[in-house]
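This document starts with one chain, in the form predicted on its own, laid out as structure tokens.
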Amino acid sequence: MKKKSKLKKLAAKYVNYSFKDGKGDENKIMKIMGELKSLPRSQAIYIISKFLKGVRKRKDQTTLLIESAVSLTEAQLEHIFKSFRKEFVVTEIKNIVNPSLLGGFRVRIGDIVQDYSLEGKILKLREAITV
């Protein structure tokens, strides 16, 4: 049990080492993967799984995911990006079309969701009426 705790901490340390200014450093990641080859197989597999999970989570924290009812133009995406980069480190922007939103958009970065959609406004109105 104690050994797994140490391995988790090592994986977290590697994740932190792999990122600079919110972006993953491919050379550092490759260096880490090379170092992990020298560990016993079971330990290497455990650390690699925790490391990859941490890298994915860190990448999600810097990806601005914009769900909209229709595809947005570059100018619209840039406007949304500018308003969010003041508070967050944004390294990637993705626009997903979701017709069920009816209009507007929903923004997700990491665990934070901000809903500017018509669907979201209708749901808030429904909640306000039923309370």
Given for the second form:
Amino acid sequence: MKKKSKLKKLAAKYVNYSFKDGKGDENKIMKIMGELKSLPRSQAIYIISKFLKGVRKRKDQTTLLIESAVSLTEAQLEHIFKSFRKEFVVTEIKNIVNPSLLGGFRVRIGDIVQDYSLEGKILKLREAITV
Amino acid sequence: MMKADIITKIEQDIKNLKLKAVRQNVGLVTEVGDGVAKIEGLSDVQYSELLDFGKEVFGLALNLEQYSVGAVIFGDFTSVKEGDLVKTTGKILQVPVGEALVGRVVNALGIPIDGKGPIKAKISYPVEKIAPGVITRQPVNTPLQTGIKAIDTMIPIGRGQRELIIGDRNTGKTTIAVDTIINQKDVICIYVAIGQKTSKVAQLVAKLEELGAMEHTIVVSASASDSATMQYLAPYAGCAMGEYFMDQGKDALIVYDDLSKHAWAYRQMSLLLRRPSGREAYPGDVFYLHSRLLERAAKLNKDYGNGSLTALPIIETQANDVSAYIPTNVISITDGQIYLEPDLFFAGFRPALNVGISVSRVGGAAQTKAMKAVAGKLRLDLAQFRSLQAFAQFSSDLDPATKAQIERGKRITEILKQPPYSPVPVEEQVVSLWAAINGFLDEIEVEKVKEFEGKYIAYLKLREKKLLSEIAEKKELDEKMIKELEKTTKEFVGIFKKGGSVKGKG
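Moving on from the form predicted on its own, kindly provide the form predicted together with its partner chain as a structure.
Expanding to the full complex; the earlier chain stays at the top.
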């Protein structure tokens, strides 16, 4: 149990080391992976899974995921990016087309979601009129 | 509700609706099973916050870890799938409270389950609340009459007290609690059924309705078929409902039936949430589980409205073992316990109270003077009777004084027997016990004591109604009353012995 918590802490330390200003350093990550692989197998599996989870989580926190009902133009994406740039560190922008939104778009960065979609508005309306 | 009203309400709701995009904290379900979900994300979630799983399924955040959150799901968890989006709501779990709930049967979330339509409660209280502090409280000083002679005299319960009812299965624990509910007039009662058979709850509600006690009672039911989460929440929800009345300056009584099953439900939840387990596989905070619940029972002082919440938790023991983990925990939290024994129950002593082990640590201060006048001697007489009875088993030749003491003890024991669902008013308790401890029953055969008591009370009601109401009002027995009582009792003993009928004054 003690060993596991030590490995967990080490993984968190490596994650911090791999990122600078919210941006991941690929070389550093590959180097760390190589080092971790040299550990005894049971420890390596555990720490690598924790490390990758941490890296993914950290990357999500700086990735602006824009879900929209139709594909957005570069200018539109840039406009959205500009409004979010003030509050969040954004290193990557992704656009996913999701027709189930019906209209508008939904922005997600890390654990934060801001919903401008028609689907979200309809759901809100349903909640409001349900007794 | 009329059609037009519904349309107006919907129009109003739409008018007030704000469709502006709001920033929300979300997470993704990574694991789900047995009513428990693991969610990744939700970085801003609070402990005990309500989570929205969509499709009208809600959950409660309980385990906050570095990257994930462990949550329990209310209701149907089969619709929750891996990868589902979960939103925080910014709300701590609340239940509706207020007068509108009185007379209703609700589940742990305050949703009615009695088919009598929706509850129009205007106020909600958080399910988890910190118990009232020292400044807001005052010592227990008002009695809460259970209507059970053995309890009201020897193990008195005060308003704001926490008195544990403990015993094996089928020893009459629920009956004591129900009798107490039936006996209340100005006290709002809340009965919380945890992990019980639905049929038993239905039976109990029918009984309360039959006896007119449902008019001042709320039943919170989380039966055996409900999820462990609902069973875990039910006592806290019931307590919140009781706290509302306490805050209004009223007196409330809450029965938790029973806390052993509550601990089982919490153990199940904790094991599924992978919390480390301790003794008997209960999690480490099982003591706090019950202590924070029972601490919420209180008697508030004048500045805070003088309200009270009395708690009657019930614990079911296995094979009379009061030294098991949960019983010892709850015994140490409460202000005394009523211990019920199967041996006494099957010997016909009902309520099967073991007076030796049962105690009330604070209730004595709340006893009325009239009750105190009889209770002191009664306890002494019974204690002597018990020690002599054990001694008498070994010798047949007893001196007259010992014999007399044993005979009186037998009569007192007989008087203390009481059938279920028939609580006795205080004044009647006082007079019948007064007659027993003062030797008026010594000449009556033990088998006829119950008959004597019934007729004696009827005789007093007929001839000395004023005296009875005076005892009830003044709550004491002064010399004048005692003289009058002596005269009437002697008169009645004579009539009873002759087998005569009772006639009213004038």
